[in-house]
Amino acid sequence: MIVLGIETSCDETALCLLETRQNGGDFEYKILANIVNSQIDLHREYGGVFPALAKREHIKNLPILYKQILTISAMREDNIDLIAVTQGPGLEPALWTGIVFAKELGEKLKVPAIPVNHMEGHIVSTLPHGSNPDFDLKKLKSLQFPSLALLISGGHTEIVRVEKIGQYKIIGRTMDDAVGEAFDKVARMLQLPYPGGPEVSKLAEQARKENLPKTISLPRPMINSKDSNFSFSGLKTAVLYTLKEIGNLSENQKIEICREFENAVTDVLISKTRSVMDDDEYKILIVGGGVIANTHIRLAFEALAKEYGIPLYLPPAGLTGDNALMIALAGALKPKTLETDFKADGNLSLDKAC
């Protein structure tokens, strides 16, 4: 089966062309073409994603990228069997561009266009083998159930029980800011370049390498709460008050704040995940989403999985952020009797997976 994946939930226009097949009990796939077009440079002057601009760029880029993947793959469009497109969550103006493109193309090619939950895509993004998915035929990693997934990105922070692909139960979620959002807001307070999350992490790592003494303490919000929910807005506010109290910020103080902020976030993520793992027995720990590109957080979860003696599934390099490969894979794994009359849903929940 040839699957076209389309992802336009935020500021990346991404398309992927994938060949898949079931071989006995194995799901095998071959990447024919995979393109991600980032709009970071365009949104930098706004300090974040500007929805109207994102929509405009998606509309412009989708037909261009579609022609490119057909050229790269040397595939005729009448070979496409299925179109999988992100329905939500995300920015609705951006989501609609991908959905309209997918439905119109589906009508033209007389193939189904089906919806995919973006967060399910982040779960599936942990299943490919290797750090650089290439054009060779590959098998997805197998999942054992129940698995536990922590999804951490710019827009979401949630702990999910995975009963099987397509069946999820949200155990905990952020009550306010997502973890990636908190990273970006702290970066703006520190006047770091956009996107700010990687800049905070870079300075935090510098503080660790220089072994700076700890002179700044930040709270670990909700770390002792009896539920599995998160809150990061208070941590962000604590950084703001710290900056006001210090006044003239030295370079050492700046990088120390980054280290303490990153440590606080990591402590909360690990503590909440540990608490859920203590409540039940999970076969696999999955951590997906753009924030797991953070080396410090990644290492902390590697240690946690080792402590519990279970496999840790992380996205290969290049699949941590938004991409269409994960959408194509998620679509290929779905039953083919899905409703094709769907609309964009910016607040689509994973426990109501497409």
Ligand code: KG4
Second form
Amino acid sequence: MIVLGIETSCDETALCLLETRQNGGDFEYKILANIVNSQIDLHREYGGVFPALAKREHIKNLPILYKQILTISAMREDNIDLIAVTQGPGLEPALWTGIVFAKELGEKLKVPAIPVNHMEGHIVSTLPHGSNPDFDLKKLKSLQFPSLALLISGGHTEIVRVEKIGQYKIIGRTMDDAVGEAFDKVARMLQLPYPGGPEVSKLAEQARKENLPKTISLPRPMINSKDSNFSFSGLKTAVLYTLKEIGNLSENQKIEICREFENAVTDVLISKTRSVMDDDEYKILIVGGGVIANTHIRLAFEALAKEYGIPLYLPPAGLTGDNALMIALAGALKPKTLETDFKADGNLSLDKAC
Ligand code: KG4
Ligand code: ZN
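Right, the form predicted on its own is done; let's see the coordinates for the form predicted together with the named molecule.
Now the full complex is given, and it begins with the chain already shown.
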């Protein structure tokens, strides 16, 4: 089956063409073409994603990228069997651009255009093997159930019980800011460019390398609360107050704040995940979403999974951020009852994935 994946939930226009087949119990796939067109440079001057601009860019880029993936893959469009497109969550004007494009193409090619939950995409993005997902025939890692997924991105932070692919229960989520959002806001306070996550992380690493003594303490919000929810807005405000109190920030204080902020976020993520893992026996720990590009957080989860003696599934390099490969894969893995009458849903929940 040839599957086209389309992702336009935020500031990346992404398209992917996959060839998939079921070989006995194995799901096999080959990446024919995979393009991610980032609008980050355009949004940077606004200090975050500007929805009207994202919409305009997606509309402009979708037909161009579609032509490109057909050229790269040397595939005729009438070979496409299925179109999988992100339905939500995300910015609704941006989501609509992908959905309209998918539906019109589906009508033209007389193939189904089906909805995919973006967060399910981030779960599935952890299933490809190895560091070079662009090469050759691939199999997916097998999942065992229940698995536990922590999803940490720019818009979401949630702990999810995975009963099977397509069946999810949200156990906890952020009450305010998402982890990536908190990284981005702290970066802005420190006058670092958008997106701030990688910038804060780079400075935090520098502070660790220089072994700077600890002079600043930030809170670990909700670390001892009985539920599995998160809150990161208080942590962000604590950074703001610390900056006000310090006044003239030295370079060492700046990188120390980054380290302490990253440590605080990591402590909370690990502690919450640990207490969910203590409540039930999960077979696999999955961590997906853009923030898992963060080396410090990755290492902390590697240690946690090792301690519990279960496999840790992380997205390979190139699949941590938003991409259409994860959308095409999630679409290809869906049961064959295909829903084609759907609307963009900016708040789509994983509880509703099927
Ligand atoms: O999943 P993603 O690409 O887009 C959404 O669905 O939101 O996540 C983007 C988020 C941004 O907030 C970005 O700052 C954060 O992931 N991020 C990081 C790192 N790389 C990306 N946060 C911390 N450390 C990083 N290395
Ligand atoms: Zn995402």
